[in-house]
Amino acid sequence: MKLCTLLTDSYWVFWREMKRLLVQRARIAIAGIQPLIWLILMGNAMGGLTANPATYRLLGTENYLEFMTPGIMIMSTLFGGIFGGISVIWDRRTGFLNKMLAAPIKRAAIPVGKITAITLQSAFQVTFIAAIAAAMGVKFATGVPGFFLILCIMILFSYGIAGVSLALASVLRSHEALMAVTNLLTLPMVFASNAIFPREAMPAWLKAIATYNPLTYAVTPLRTLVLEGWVWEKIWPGLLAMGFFAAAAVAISARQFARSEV
């Protein structure tokens, strides 16, 4: 009975957040035109690093592109999910969040619905990328049914990371403080990570830091399943990793939310 009371409390926090998105067409269009711009001035201005041997060799791909696709679905991701805190801090200023925590709700319901809406604009998007990165030339090796294990990755790391961007929301107060610090984790987490280069041409100190990045095993089983195949040994421990991930930001984010004050 509880955890239908919190899903259906759930439901109504994200229909309204979707609802707020779908009149926001600036939004809507930057959220597709970003990754597409990542992908042609990317993946073309890289492309020449595979005319070198050793370089194709780390990369495993003759195709700077299909390297780089996994990278851009889960860069997008990150910055979808990471800014998603900055509803929670204009709702506490216009006043509807004081509503939200004391309306006959469950308060995990805020944040559960929240990061359920920002998971799935996320959603759109990484299908957008999968579907321009197909007509640019990009195969996947496992084929659709790879790409809904993509799909799958991607959701629960987006659910964590804007389970922690709503946790962070819930203790600053002002856009300023909160885009500082979100702005201070997401570029050391993206050069700190596989996303963009392979662990392999990294110094060994940052090899080392890219190995427990979590965007690094997010990545990896999207590149294995771009690149390789069914690779389980590569995609079991990223997989794993992202539900854990997942759970613990989202449980943290329902304890901040439930400790707020009126």
The other form holds:
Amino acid sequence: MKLCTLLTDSYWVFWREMKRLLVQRARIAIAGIQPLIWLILMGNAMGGLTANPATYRLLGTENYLEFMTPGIMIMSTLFGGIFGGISVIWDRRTGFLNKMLAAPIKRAAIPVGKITAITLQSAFQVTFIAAIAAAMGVKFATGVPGFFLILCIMILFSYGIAGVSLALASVLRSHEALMAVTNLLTLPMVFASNAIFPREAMPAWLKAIATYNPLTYAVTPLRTLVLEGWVWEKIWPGLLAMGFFAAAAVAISARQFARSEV
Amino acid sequence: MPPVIEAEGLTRVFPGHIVAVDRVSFAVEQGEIFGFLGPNGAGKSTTIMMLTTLLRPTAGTARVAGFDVVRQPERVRASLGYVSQDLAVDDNLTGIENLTLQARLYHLPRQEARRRIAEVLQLVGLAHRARDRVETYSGGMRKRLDIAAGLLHRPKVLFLDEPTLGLDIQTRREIWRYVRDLRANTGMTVFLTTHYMEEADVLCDRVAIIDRGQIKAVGRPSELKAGLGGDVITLRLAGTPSAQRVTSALRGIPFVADVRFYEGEYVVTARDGEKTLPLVFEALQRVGEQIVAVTLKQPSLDDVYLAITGRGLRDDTEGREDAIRHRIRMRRIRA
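Please give the other form, namely the form predicted in complex with the partner chain, since only the form predicted on its own has been shown so far.
Zooming out: every chain and molecule, the one shown earlier first.
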């Protein structure tokens, strides 16, 4: 019964977020253009790398784009999720947050609904990236079933990252503070991971960081599914880690909003 | 019938030992329009936020519709409607979408929701614009939509935080009319805060005067004004007569309670102004003074506020985030 209320309340928070998105056409356009730029820019700029047999060994493919596609998927998800908290701060400023908090809803529905809306947007974005990449000649080793697993992993990652962002936004009360913290986190997270650069080519210290970076946990199974196939021993750890990450981050953000004061 | 709102020693202390609300106690009866009157920073919004479960009291207790705000917050939330001073409607949605969302957040059944949405839209006069996006609404329309949203689930108590802040006088009067109609039609209890004296005077059955987190007086506006001891007569005399001679002449009049000389004018408080006025003329004629101008007025809540707190309206300094919220609010009102 309680779970049912939580789900319907979350749905209506989600419904509002989606309505808002559909009105703001520019956001939709940018969500489409951004990964396109990444794919074309990175694919072409770095394409020369794979002519070198050493990098071929590091990347595990002749096609840098094939190496990059999972990285771009996770990066898009990362950027979509990490700024999710901004909508909370905006709602706080317009008073809409208080309106929701004063309503007899399960308060956890606020983060759950918002995170789900963010995740759905990212899932569309990832599907779009996959379609463009396929059109540009990327071969998915595991095909369509593999892509569904990619979506699952990416969704868990999005729940995790957006959960962290919303939990931060419930504590940090200004746009500026949230932007500062997320900017501090995102770029180092990208560069200290295997998203755009193979871990094997990193110096030892960076490799150590990259190994424990949540981004690496998300990218590795995706890359395995795109480049190698159903190599489960490379897929399980990431999938499991993403499951924990998502559960923990959503639980923390839900707790933050269920407090008596937000 | 027990009071709809009961507060006992309600206190809220913010970090840095800022006592926003200081041991406030009051009761609001069923069907009353009760107002908290005071300047910005007096603790009005903090009180409303404690009563609506958005802030936790540091000390004291409060019950809304019979439920404790700390121990039964979900029951309290289901019983109240809250219209903040922020114009908390979503500009990206249409009027109907905003109300639909509100209905869902209050778990109204679909059929019922549809009926009530049509009803409240009629009540606030927005039926013809309901399908337009709120972006295109004026400030007054947004406020009306926000109030409509607060009414949708027919709460036992409606909380209105500065319901006419920043609105022009015409829209303000409209909102007052809606609130009065609402009470007349539904018997709903209304708790509102305001720093507009006229609003408290026109709208409220009873007013609590709040200053620096404390209630200084509670009563009907007429009682509070009567408590001042009568009407206010203001005189300006020809030349520069001895203030002392004039004052003592005026003090000799039976109805006069108080005479003050303030910025070139004599301000006389008298129990029955209309009967006192001819006596004032006589008394001044006897001492050979000539009146240049005279006004007689009934005291306003402004005068009451001044007499009780020794201060007029002042804006206390706000935090940075409050200032941003305020700017956003004003921009949306003027849109």
